[in-house]
Amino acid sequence: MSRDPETIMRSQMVRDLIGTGRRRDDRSLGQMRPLVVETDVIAQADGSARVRLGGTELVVGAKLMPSSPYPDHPDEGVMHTGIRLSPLASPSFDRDMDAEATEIARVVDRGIRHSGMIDMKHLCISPGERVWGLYLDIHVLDHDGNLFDASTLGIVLSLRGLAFPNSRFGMGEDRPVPLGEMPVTLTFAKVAGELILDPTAEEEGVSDGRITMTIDPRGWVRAVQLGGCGHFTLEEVKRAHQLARSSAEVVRGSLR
């Protein structure tokens, strides 16, 4: 983040506000900015989405193609998530991002993969030789914060209703891929000593840390991954795995 003065006053200002339960966007510590989604966005994918929350948009296509599978893997099919930060998205992503883009993409990945919303299994052809390649690609149009729940959200949109495009390859009938439950992503800054929910860029500028969150319908934590140069306490761990479980009830509602 730039240190001029006004970016410098700017930061403590995002601080004070958050140290005495206020946001610059007049939301609460633990509220989540308002969610926009669209499925079917992409003509040439299997499935895709397009996910707007709050300043943050990204889009998600979802691909399915014969692979080989891994030779320690070799009843499961593969899964490969990618994301591209460009320029265009935000100012910032102007230099190498990938470091950034691999953290993200693996989260990311991770959440969906442990949640067991799709059992790999399912995606084998024959045991040892062709199996299913899931390719999901996240290509972020805009940035303002958070993008691991905005990604996840955008995967999970584009593989309801995903089917086997078996005609495409001369193996039979199209039919439906069977998915589990749905996981929800949750992202926490650590601000001012406080945990504020789905943070924005720039109160990501000036957190101290990072948590994210996978939560399935039982309320039961399928991932975490911690970021940032802080740390946090066991009751502040407690705390966010508390709201993160109501918060997820609130986005799952949102989308039926």
Partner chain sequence: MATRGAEQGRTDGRSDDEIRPVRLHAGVLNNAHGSAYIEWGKNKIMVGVYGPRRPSRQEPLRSDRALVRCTYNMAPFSVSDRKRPGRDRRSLEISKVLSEALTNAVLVERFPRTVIDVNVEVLEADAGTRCAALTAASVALADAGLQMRGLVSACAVGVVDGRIVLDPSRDEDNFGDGDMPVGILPSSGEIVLLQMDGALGPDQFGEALDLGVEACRRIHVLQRDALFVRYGQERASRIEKPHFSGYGDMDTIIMDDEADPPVWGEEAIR
Second form
Amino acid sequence: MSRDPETIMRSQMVRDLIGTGRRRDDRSLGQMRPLVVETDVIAQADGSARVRLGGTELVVGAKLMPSSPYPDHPDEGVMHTGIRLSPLASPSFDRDMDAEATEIARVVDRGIRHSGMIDMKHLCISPGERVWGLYLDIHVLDHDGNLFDASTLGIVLSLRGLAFPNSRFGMGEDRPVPLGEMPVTLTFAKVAGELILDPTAEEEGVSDGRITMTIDPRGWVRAVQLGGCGHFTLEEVKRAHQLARSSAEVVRGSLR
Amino acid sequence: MMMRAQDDDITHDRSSGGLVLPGDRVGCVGPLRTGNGVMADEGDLIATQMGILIRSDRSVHVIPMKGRYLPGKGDFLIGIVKDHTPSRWFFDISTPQGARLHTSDTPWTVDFGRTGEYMNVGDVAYLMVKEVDDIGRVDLTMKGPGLRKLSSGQVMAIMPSLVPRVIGRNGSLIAAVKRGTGCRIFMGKNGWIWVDGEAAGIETVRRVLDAVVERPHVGGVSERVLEILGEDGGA
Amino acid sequence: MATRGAEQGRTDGRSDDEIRPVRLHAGVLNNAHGSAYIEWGKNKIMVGVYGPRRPSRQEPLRSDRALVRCTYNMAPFSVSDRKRPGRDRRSLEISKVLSEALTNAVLVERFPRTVIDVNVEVLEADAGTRCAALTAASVALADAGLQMRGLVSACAVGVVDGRIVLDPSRDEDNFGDGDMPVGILPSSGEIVLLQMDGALGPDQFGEALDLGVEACRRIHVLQRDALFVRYGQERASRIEKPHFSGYGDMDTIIMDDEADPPVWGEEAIR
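Now show me the form predicted in complex with its partner chain; what you just gave was the form predicted alone.
Time for the whole complex; same chain goes first.
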């Protein structure tokens, strides 16, 4: 383990570096950090995964519980996505993080929901009476930026092993939940006029805005969120879309 | 006598840089002076911090493996400007809350609203902690010998607990590094070190810090440092 | 040590004085100042420590010492039926007793007007989470470089069919007659955590307490090993790859219940 004296970069230096096309961790501007994943880590969950994206680490647990359908969608299951920004994950989480947590959970939820990875009709047990409630809970353990992309990855991986826990509820044998294609979420930070993929916490801290896109396997956009008190030009947004489409293929390929 | 002999055995074993954990017995209360990380507990000396036990003929202390910097009045440190108001600068000093410097605590006469002309975001300064108030707010001063704004250069960070190790006895080690590399160096108690000079010199300083950080407990830190200075100086 | 109750057996095949397998890592998180991850049976718990620091919220701070603020939280997916996120009465009580136990271990008077945050995240729960959490939390505090009187080690004792058993499993906890978590400062022998519910006979109480304290000393060996392994001075008896893997090149310590655990105070003097 190396314990080199660390160079303190001032925010201007981080920006200047990115302006010359380089990053502190020697990545190119459009490169993701190393990804380490592990599935079926929580025996109590019906599907689970642990994701480490660079210095960001989280655990996702998916649980299925019998529930009631919404009256307007009697034959569809219900899905809930939640995230805990545990104070152990960052010194900056020592305060009310509800707004941040809610935004991440909702953006990630939209991407999963609209990608059709889970057909809500498959979660129906008895139309109008009983359906499966799918609870996706994200637990952040270490925060070094880009929780959006890591969260979607964690959910997608936890869903891959998801099974209906029929036996637990006296409904016969467990069986796998049919899955559609997986979406990929990609977040770019705008720093010094450049779009950088998969920003670290330091890069997020100096950024002039953030754009998050969830892309399905056909290249369709399934969720978008602009954030981080910044603005983007029309060209920048279009470029982010192009970059997201090509990067999504890379990520999807690496997870196969 | 028997007890003493046994104690001396550990002394021998552990003064070569053994890891101790909080609660470990490291000797008996006696003639030894206790330093950082050691306390007396009913006749025994116990370690109170995880780190490397250092015993000499006269004293026993622990070099912590980890530790946080908590600002104390009179500490000299390196700060980086992160914001300014018409009459104050706010500094990052490696603590979560940061610290502030009022224009009246500088050697300059700064007109209201013109703080940014003297120091702006990203600028580095060598400062002293003037006061820490009840709720932990830190006030800095730049009035005092050696305190100043530092132009160019770069800031390196090491564990605050290792700063005395880099400075050496009576400043001998850091003086040798300055001589050997021709670099200007300011050491902050917060573990931040400002270095400026030729690129090769800065690289040597980095190697020196590396050597101290990597094996702070192994004896002969000065020898290793002098070796590095010798190698790089000759090149 | 005599193996008691082997003829009756326990649901998971352990002897009465056997602790479930324990794996413990120190220093596993980047951001936290100190951290530890423990797997104890099927319990999976992460602990991260921040501090001493000045809190960003307004807090009633003590002018003479640091405030040790433990927050015990269970992940929604940590138990069989999804747990509603957020605080409840059980987690508040556990947070309080853990904070108090750890306050005994930390030299709080060295850090006046500061807060030491101990965040406990239970990722999977399988009986005995508070003992596992306390054990991991004190390793995380040591890992943070805090000044302490010693580590805190903990283990529960249970009563099943009138027999005293160590470290009750979930079944034994649910259907047993009693549960008594015990936590000690092994360096001084002081008891800093003690709770009990159920029924313990007049003769059993002392016996259960003795067994619990002895178990804590076994746990203490694992805590030491975890820190020694992490900081490059390995003295673990047996090393194995973790199940919940991937903490860099870290290896995990497996509790070796067969081997006689060395008594640390004595070994240190030898």
